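Presented below, as structure tokens, is a lone chain in the form predicted alone.
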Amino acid sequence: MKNFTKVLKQHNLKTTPQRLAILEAVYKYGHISIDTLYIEIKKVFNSISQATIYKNINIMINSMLLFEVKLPNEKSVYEIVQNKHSHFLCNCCGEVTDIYIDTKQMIDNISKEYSFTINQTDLVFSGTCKKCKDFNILKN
């Protein structure tokens, strides 16, 4: 477990008992929506709005502690910010899962041909993960 108190002073932020379960939370399940962190939230305090919630996850996107992660055709999920990486979307479980790529020459590539400036990429592919395709195959 983090010292989730020393990571909110470490970015400028106020330690609330709000931040730090929504912290908490976003840790143990590692990509969570909204709907899932309000969930888990109201189990510790029970009269928290979902504008609560959003207030406090867009300050600490802003204060780059936890990154928006937008997935295609589905609601974003949340992180904390870690190493770049990019995100694998298994479009039968919804599972999303980190992948390390380097997309360094692929970047280069972009910039060079098309003369552009990239300052952030955020990649997310999907298809069936390994758990959903050997499901499947041991279903039929």
The other form holds:
Number of protein chains: 2
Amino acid sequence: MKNFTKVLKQHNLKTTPQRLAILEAVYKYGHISIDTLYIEIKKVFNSISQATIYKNINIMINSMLLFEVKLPNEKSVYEIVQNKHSHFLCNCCGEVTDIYIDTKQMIDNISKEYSFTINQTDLVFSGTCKKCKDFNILKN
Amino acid sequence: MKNFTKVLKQHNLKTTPQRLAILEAVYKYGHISIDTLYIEIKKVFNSISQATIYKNINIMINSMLLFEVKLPNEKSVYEIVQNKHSHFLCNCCGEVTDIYIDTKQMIDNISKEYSFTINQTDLVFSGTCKKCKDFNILKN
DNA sequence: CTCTGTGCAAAGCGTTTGCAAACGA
DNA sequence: TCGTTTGCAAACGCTTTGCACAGAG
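Got the form predicted alone; any chance of the form predicted in complex with the DNA too?
Everything in the complex follows now, all chains and molecules, and the chain you saw is the first one.
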């Protein structure tokens, strides 16, 4: 993932410097909140307005180019749609990490037991990441 | 779960008719959004204000009496804290169902592989429930 | 009786909208 | 050139707050 001009074209969206800046920031951060996105882009693109950020985030979500990750006790963060994965939220440093787990068996079980057809899974695990654990040991 | 006066006491919250009405509605619905909650309570308790609903929902969440379930593409719903479980959201009828799956193995695997300490899991599966599937077959 | 909770209205805040000007294709 | 996007400011809608009064313990 690098050529965002191409990505925008593939989603039938016109290329603008604002859109490229948004995608670059989301890509760089991996997961980013609206507020951070605005602050971050403002640094290199001072004229950008919040309205532009909001409009484009919504357009890109509707075009399935971005995905909103809803987190417990936190504001949502946004990521570029790539492969399916789950998330881990560190309650200590706030970082969101992509995690890859095989959900096939679990989905099969639920589908069978409850007679549901499942076509999306949003899994968020929270706790403490390695860095924060190590740091807490040092501190005490 | 039935004696909400007792439940409130256990959480060091004073009993008021408003709080009982809120808990009864949440209990009755299983999962309820703020808007539905207000409309529903207003029917039987006309003088209640939205501010009261909001204040109490927040107090009860902080007291771990209520839990907020964040759903993809939907407003959050609230439920009474009981045993650990996951959720299924039907994109067709909007209903939220509690589902019980064993997450121990999955959490162990993630903990080991990523060196995370996991103390909360928020799992939401979405798709179509049995009722909606059956109804769609009839329709076609 | 005291302290907390309620209801109202106002304020706050994040998000959306309308519109003229700028820009991409 | 034509339709889309941007930036601004205003509007919007959900949520929180301040305050006087009512109610719980």
